[in-house]
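Next comes just one chain, in structure tokens: the form predicted on its own.
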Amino acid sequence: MDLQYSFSLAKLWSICGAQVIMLLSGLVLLFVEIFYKGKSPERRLSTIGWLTTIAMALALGHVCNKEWNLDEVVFMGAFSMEKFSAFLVAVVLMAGIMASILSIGYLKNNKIYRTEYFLLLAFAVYGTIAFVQAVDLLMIFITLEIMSLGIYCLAAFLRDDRLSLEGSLKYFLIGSFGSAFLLFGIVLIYGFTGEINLTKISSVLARAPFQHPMVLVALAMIMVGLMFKISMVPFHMWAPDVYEGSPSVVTGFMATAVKAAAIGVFIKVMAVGFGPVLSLSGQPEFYANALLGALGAYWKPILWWISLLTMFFGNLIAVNQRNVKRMLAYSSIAHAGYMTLGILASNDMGRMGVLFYLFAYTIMNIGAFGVIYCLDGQERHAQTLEDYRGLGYKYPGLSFLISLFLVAMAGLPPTAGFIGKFYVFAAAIRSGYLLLAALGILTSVIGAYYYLRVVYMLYMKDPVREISIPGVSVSTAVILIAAALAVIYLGILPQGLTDVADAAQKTLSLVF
């Protein structure tokens, strides 16, 4: 029997422990919800919310203490837990913990006491980390759908709100379209290679005519399927309506965890399955994989233009938005373009820069949406630029926090956003993409305009209507302040996270 596919509970726990914790916690939460059925709605909501948070914290602790330094990294040829996957899983769990804590206050503000919200969040997090760990194209597709189902339901959680239902329906229909592209690409590559494991696909392609039209079409379809999830132009059309219609905290989770997972899988597929990275593993049987670097001549020019369009389109359309959530939706599209620079560079600095960027972007984006929900009070109560006029003096703490997060997203020093952009632009320049890097910097200037316009509204304009918000809970305040401190700390002392991200990206050369 092939030992690679032998089942071991110890190996399952060591490699997929975070998945096991989240899956079991989701099942336990079902029974806890039944037990608390007759209790006070607020008490039941808080209990389920904090139990969800604790489960994610336990999973994060397992990743950091157990899964970061493993001798064996592959479980049954389907999942891996090398440092690259561990870093991304940690980002997803961090986003989940922040979203879970913020959601308790959000649901209470909106008088929504349906605790199935946290079950959906737990299963969405489970699907997302499984998606990140998958090294088998079929498992990538299955876990993508598990993740997506949870997100679809969360996006439609405001079931009496037309915008929420409309956005989630668009997300479901367009997401299904993207999944179909991915599945057809998997079928084509399986038809050509007879394999679905990324390492084996890479080995077969290195010894076959990989310029074959079937391979190129399969590669294009897989890229398109993942680009839908990353919301890159021209596959972004779902993002603005979904971001605006979804609950604010869900929007923050969707814009960070889902994007981080999709970008991580994109890097893994392109570098391992269709790239030369395995030739650096030191194993003689993979030396021929260096030839797959020639595939870059086919996909890199396309990604060059998609990156440029994503940066320009996202920033230019964001300028015209009056709704802050919709503005951040187009901003999220633009950030996907910036991260693509690191993928396009195809060097160590580029991959490290993308990981650093994802970590920093998660903190500042969820922080921004957390402040939006606080200023909003109830969903759709205060989400336009006009509503933000003069709030800097009435709510100085929240106004300062959202100003800081927006300045970080604009890429201004001394914030983590500046460091993240610096790394990806430097990697692109090092790989010879001087024009694209210059145009990317130009789009950052455009982005700075609409981010700072919100700050201008907060402090330089008189209010046009009275905005009253409920009190901010202690847990929400702690999360927002911690996010703000992290944004500043990583902007001043980024070396620690940089070293961790660099160590993570180097493990892509391991054999999956």
The other form holds:
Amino acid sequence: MDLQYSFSLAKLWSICGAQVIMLLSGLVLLFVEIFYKGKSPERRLSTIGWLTTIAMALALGHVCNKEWNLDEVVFMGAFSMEKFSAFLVAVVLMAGIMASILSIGYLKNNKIYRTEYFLLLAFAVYGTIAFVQAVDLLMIFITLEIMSLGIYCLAAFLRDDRLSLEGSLKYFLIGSFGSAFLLFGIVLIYGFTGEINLTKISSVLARAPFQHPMVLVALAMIMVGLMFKISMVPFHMWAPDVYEGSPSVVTGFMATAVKAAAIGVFIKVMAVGFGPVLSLSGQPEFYANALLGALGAYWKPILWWISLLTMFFGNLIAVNQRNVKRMLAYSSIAHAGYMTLGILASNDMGRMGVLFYLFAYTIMNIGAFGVIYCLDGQERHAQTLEDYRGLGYKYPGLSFLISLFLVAMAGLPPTAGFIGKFYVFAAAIRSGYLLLAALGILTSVIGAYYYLRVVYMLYMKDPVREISIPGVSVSTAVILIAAALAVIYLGILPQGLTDVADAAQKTLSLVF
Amino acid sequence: MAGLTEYVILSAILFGLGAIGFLTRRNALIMFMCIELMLNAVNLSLVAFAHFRVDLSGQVLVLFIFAVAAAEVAVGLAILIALFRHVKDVDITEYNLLKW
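Having seen the form predicted on its own, the form predicted together with the partner chain:
Let's see the whole complex now, leading with the same chain.
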């Protein structure tokens, strides 16, 4: 393929329009934040919050209308836009929109009126979508850092709360440690091939002795760096602490958007840089790339064990948790394990299943953390299992919503979680990972126990202490109900989204 | 004159020292420094590769990594100072409210 690195504003707009919108709106909001005083701190907070939401909605509209309809992979140096990226960008922006609307209510509940929150969120979303679109290993590193720096600050946003800062510092230390590994891997690949662009790397590697130890070390280090971000066992140590410490809405955002982006980039790096998904395209150079499949003999067994450990560890430790946020942190580790199954299967159904899973997981996870912040009132006011006892009759609406989201995460039909798990496991079985799929289904039974325990606490137990929560704002309620409807709709009629996800993953194999 | 292999070995040793230091030291500031050591080890091998491949882009990338490392330290130290106000210690074993 001829890689044109020409530059024009029209091309920039059509490829990176969402990034441009997020970056510019972040910079504009910076000035709005300085000069706009507002009538009251609450007014000011919600104005800036809504402006951020509108910017993200514009970016989402641009992705869905313009970028999705690009029927080819378009490169502009470091970034590409094809349906695969467009899908993930849309997921990230959707998570961003939900998070920023929920944040308005969250910050008001906690009486925090510092509006830089939304700037950090806007820049974090910018970094995340740039990360998804990057096809250049160095750009992957830089955008990963832009994303992470925003998230570190958001995680530490409750400045007067020691847990929030403690979680954030742990995230920062371990996150930087992980990205140093990623960087070393990138530089080794650069040293071996002389290229940092993923597509060029694969074509150089295919003609070189790619089983050279240097390539294997580089591959391992890049995988480790990304696994830190996805929080796969044994690189998960930060996740529970950070998820518990951070503000609930931020937890929801980083459990979904960051994980979706990191998994997307993981698939892209493995499929485009080091893998043979390219055999369909019929061009001679791609047949050579098919040889790269031999690298799978090195990374697939490792990923097999990591997938197994992630599923078992996440689900088993979650059983022991009393704090619901921390329990969901372990559950999100387990979900990463299920998604790894889809990556490991590395067939069309696996990649489609992972994309579907990410979409469904994003909706139900942010929904669950949204309900947690509502039941919490103020952060850490009521978030243990004991606090949830008997709330089902006092707050029927919120309890029903969180029960629905938890049932969806447990993967029971008719919810989106079931369909996602179904595709991922089916893909793994189709690729011959029968044992792993069976063990995975076993762990998801363990998972159902602790999800349903929360539901049991809500409806079957008497309250031990009085919990009173402030009213739920209309915007929060709308987001939560929309998420609940989407979870059920996708569980009953998944066809639309599976078609979209399938079209998205096909672009990886057809056009790169 | 040292060849490429020596440079790569040196940078791998520096990277390893940084990683070992990160894993064994308990002082948060020293852990920051260890991360910086790891990033600069990477820079060293990047410069060496770029020099021996006669490819200028590698040299340019080093500047990007510097910028990222600086931004990282700015954020990290800010978080550490905010936490220091609560804990009055930089020993990470004192940051133990969140566990299991």
